[in-house]
Amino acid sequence: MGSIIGTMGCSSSVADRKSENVIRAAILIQKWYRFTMARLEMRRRYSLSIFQSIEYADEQDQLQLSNFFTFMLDHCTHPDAVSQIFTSPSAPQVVDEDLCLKEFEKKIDVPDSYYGPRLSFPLTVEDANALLHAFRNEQLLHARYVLQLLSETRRVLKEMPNITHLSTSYSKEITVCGDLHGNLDDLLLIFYKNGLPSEQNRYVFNGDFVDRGKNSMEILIILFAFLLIYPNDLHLNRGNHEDYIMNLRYGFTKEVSKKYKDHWKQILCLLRDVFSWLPLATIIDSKVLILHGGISDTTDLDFLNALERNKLKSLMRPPKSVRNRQDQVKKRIPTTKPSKHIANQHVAGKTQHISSSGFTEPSGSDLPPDPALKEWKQILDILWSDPRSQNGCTPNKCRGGGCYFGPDVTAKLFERYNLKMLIRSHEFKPEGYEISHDGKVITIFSASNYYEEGSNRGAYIKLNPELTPRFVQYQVSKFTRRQNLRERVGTIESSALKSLREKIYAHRSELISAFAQYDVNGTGRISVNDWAAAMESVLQLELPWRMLRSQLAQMNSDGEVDFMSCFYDLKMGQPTKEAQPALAETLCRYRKDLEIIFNIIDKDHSGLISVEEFSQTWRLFTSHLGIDTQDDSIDKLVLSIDYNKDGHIDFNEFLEAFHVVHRLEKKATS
Amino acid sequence: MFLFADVLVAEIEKKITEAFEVFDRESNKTVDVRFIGCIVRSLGCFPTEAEVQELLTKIEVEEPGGFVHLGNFLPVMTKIYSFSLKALDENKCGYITKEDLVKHLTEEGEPFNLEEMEDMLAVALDPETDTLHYRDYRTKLVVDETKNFPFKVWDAFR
């Protein structure tokens, strides 16, 4: 290094030594900087994997729950309630084909005190602008207009084929957007940067408009309004969240019931139908296939184009023949045998589900062909699948539904249909997009800050007539001051760890017994290796446990983990005295599932179910999962929460008590 | 030469594997060659870019695409990591402690004042490493860059 300086003219030895020191100092700083950045990058990445693995585990639970509905149906506790959620919506007059705009106008009064936008049909660009303006100012659209808009949307969607064909010759570019998930700010930002939809500015929105975010309803209203104004220029594909059973878990149902206290049932009913009429895919210039999830080795576009798409209101309900097969599987695997090892039972339940959803296992071919089953599987595959770099097509074990498809699967489909590119969404990407399968498959994800403020950018694609994609990235920020990288990573990390700790707490007793197996001498301390093995086996999350150890549990100077320290900062919301620890933990873990089930049983949406219904459902649910609980403990608990002794239970209030709370909110480790 | 118990080596391998897997997006035991520096550093090593390049010459990089397979990375990295631990155990010279660093930065050149020094440490150090590396293992910060990353030494043992 000295010689370089030397040739540059500094020949004196003093200067030489000095510059050598300068270079050393610079190298030291550079090394330190790179070291720090590497650590931050590591934290950012493991935080995102925490979020993602918890998200996928949750999706597995959701798919698992659909098996329970079937189980419930077969055990006939509430045949009406359960079958009702699967068949016709509860308010048939709303779905009535002939009931149109006038009817809603007659039936639903808009008071003079309403200051929000007033729509008149057919809609014009002015109406759309008024809606955008109102939503920017956090106004609500009146239920009457919502219902009118939805019924008009359904009318228009019904005219559309399952697979829409577009051509770039009409306009210079087509914009493709991915998951929005109720983040209205992202949609507004896209419109701001890229212009509103019009004949000259065409859009394809690739599903997952709703759930998770706070403004799913507003996003739907805006998209549907533009669809009505420009039915040939704005196109919507169905996503896996355009499904009313998914909405029960991921927040959209709650959002609607909060925003429309009087008409939410009608709105949800109509939406159930609207969702089922959303087209499944879009093809541009016969070359670019756009759909929400992906493909499988059996994906048949001709078949998909011909089926009656509106028959499948929810993919969470497998058709009958799959169910029959599941029963057979169930008979072979005894799930009712009492066991203290809930973990094993739970895992068994999951594997059973994966293999039974019938994607690629050879036993599937033994079954007589059933059109309903084929339709269900074809749609499930295109809405739930993810690409992988390995060849082949395997069941999507992470999510529990759809499959992983390799480059060979893509190549085969492209050859068969003479395609050039597949644009799909469905997967979180830190940069908002990702290119895989040698540039043949593009993932586009348009919800920025999806897991947490600063977790990711959103992006959209501009496709020109040569069909070359151009990516535009963006990130909505609510902060006026830009956070530095360290602060951003700190925020993401602490939020990821928070959800991970909740998950840990919900598996408390299983973890403790797993730890105890390693702690032969009963010291309360085990090696890091054993600790990591226990965490991995109980939680079934593939995470860098050794790296996370310092954030989750304390270690003594001998390098041993004090395993009880994982639970120090957490406790249950308002632990009911009557709930035994094991029972409380089960309630805590299955809180979301139970909430959905009770909501379904609660036909009149009063928030109340009878004591009898409660304990019956509870028994069915626990026996379905193979959890061993003492019968009388739940009865005592139920009686204790029936505060006014009228035989009814407010289940939302009840379940709320089994929230995990953080005793001391740890500050972001920044 | 490396007299570590098998358990320790196994534990080091697991640690390295974990760090590797955080960057293995496709879960197929490969990472983009660009992330190797990041992985090495996040394991607590302080290589220069040149040293990272040197490391890469020792690892087979899968062409095309420039992916590194865990099977190729793990043995090389385990040796480096084991060696750096050993070096620390013996408290070899060529390392400076955090205290030394603070001393230099607050007394030499255009000295940092106390607040600046604290800010710098806060920005540069992971709180965890701070306690772990600087209290238990001493610092890995090395002023003499030829001695810090044990390639050269490691070569001698090959």
Given for the second form:
Amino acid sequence: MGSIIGTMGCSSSVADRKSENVIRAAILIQKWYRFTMARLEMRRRYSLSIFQSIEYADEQDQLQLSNFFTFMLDHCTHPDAVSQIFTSPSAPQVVDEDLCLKEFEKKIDVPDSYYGPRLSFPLTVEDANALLHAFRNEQLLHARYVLQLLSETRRVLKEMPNITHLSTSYSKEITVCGDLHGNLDDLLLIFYKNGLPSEQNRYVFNGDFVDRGKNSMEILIILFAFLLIYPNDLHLNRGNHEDYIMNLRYGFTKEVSKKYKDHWKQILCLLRDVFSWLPLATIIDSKVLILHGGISDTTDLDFLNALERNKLKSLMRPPKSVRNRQDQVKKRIPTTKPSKHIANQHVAGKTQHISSSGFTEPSGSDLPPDPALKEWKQILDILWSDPRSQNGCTPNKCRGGGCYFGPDVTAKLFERYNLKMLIRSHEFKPEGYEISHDGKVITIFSASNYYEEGSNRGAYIKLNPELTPRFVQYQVSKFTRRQNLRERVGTIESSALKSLREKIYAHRSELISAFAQYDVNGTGRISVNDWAAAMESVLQLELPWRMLRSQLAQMNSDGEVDFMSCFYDLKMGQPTKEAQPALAETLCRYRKDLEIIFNIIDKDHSGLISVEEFSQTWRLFTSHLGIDTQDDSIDKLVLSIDYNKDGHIDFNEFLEAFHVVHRLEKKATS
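Form predicted together with its partner chain done, so how does the form predicted alone look?
This part shows the chain on its own.
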């Protein structure tokens, strides 16, 4: 009996040990899994931070570029060459305000070979369905119908107030969508999941329909068609990208010119007007304010509702009275070159205040109040601002326009107008939405895969009569379903680091100078802390540089960074011996800007401009931005690529030579 009990006890202890081993193994696997997931999430987050920081830095550059556009439009020695797209009254491409639908029919032929949708006005639901079917199959709508649609859209928008008031009592729910940015697949997926707009299925689209994506035109056509069919049930707010100068930089102008080679200038002229007539905000049940960007401590909804919104065709080109006022301020204040991140500074004993709009004026200024300035700043703030968790209202230093507004600013506006919720867009969110300010502010972003395939979800909001928000998330997935999580994160990380390396190379000279300040002995090596400080001082991207160091620069056994290794994997596209290193770097940095400017000058859209136009534009550009380059060096460079010596150059080919090439394309690893 004793031996039997002993045997049973032995078996029990063996089973216990096995059970303990299983538990230990499970705990180890769980720890490994959690560590792996945390590491992947960290990589995903810093990749998205890189994308967003570069995007905001690009918007700051856009504001600087907008001043140059204004300068060119006002002072260029060949105004017909530069401003013909938008300002020349004699240009036959400009669409007459009084052109009616019948006149478009007479002026523009639709050939029998055209197999796309043929629209007749007033539009019906069948027309809208035909458009959806055509765009799913990558067909274009003929230019005649585009112009007719835009003309009718302008007519309807002109009848609408600046702030639209809606009520949930007329339908069960209202759907609110955020930025689409030319991603047609997102719009089609929203309609598939949520149904097409109708009297029973009402929508508010909160701006930024265009730019960045490749199907901005198709999105506008679909939204405008449903607006004409259901003007009381589909509502559109203006975003900061419904702006013709923004469109020059971020792709929409180029998209239209490629898709409508014969009528692109007419379409863009009409769109400039249509954008200016888009309502500025929507209020639901007198409680929910919907606008694109945000608010400031001076936001006045009554003032916004009363101003003439169509006067501001572009917020990037302030009214002339505002520009004259800025010139007066410059004359009164000694010239300085402040950091783009400094909001307040002291000049000659006076405090120089930079408002949320970026307008600089000394405190206690005796300049008289300017109504145009107030209108411009009010609209700029609601289209460009972002919420933050800290109280107060400060200039939006990341974007360069609008402001950061805190919970106290939100509470103050809500108290004044008896509101309970602010829905805004304008800002990328990984999950498609974000709730802030104790649930009072909701950000909704509807463009999935915004930075890269798999980078984020899109979302929309459904508001019921109790005004309780319900979020619906989605993600268009063409390739990501075939990838596991590690592969998806690797793709996002690789793309983000590629963009960052290009940014680094474009500031090569400045970075080397910054590194040299820490390298007092000329060893070519500095500490990680010094390397990170130098990177931030030049690039000002507010990134976790110490964490990124292993991806960007090599470190020796002593823990010092070989700072020149930042540039080892990069080179210029097709180096030309006539291009001095400093000139090549400048062309690389401003390549996007120059492409936009040269496309404006290229009147016949041939891709060719004269050597003289090129040189003159370059001198104006460098003079305006304070770039120190030698005139003869650019002249020699331009002449060297006039291969057939006919006095013209292919500027796209020229600029392509100054893009950054990644010599060793590193694939993301765990």
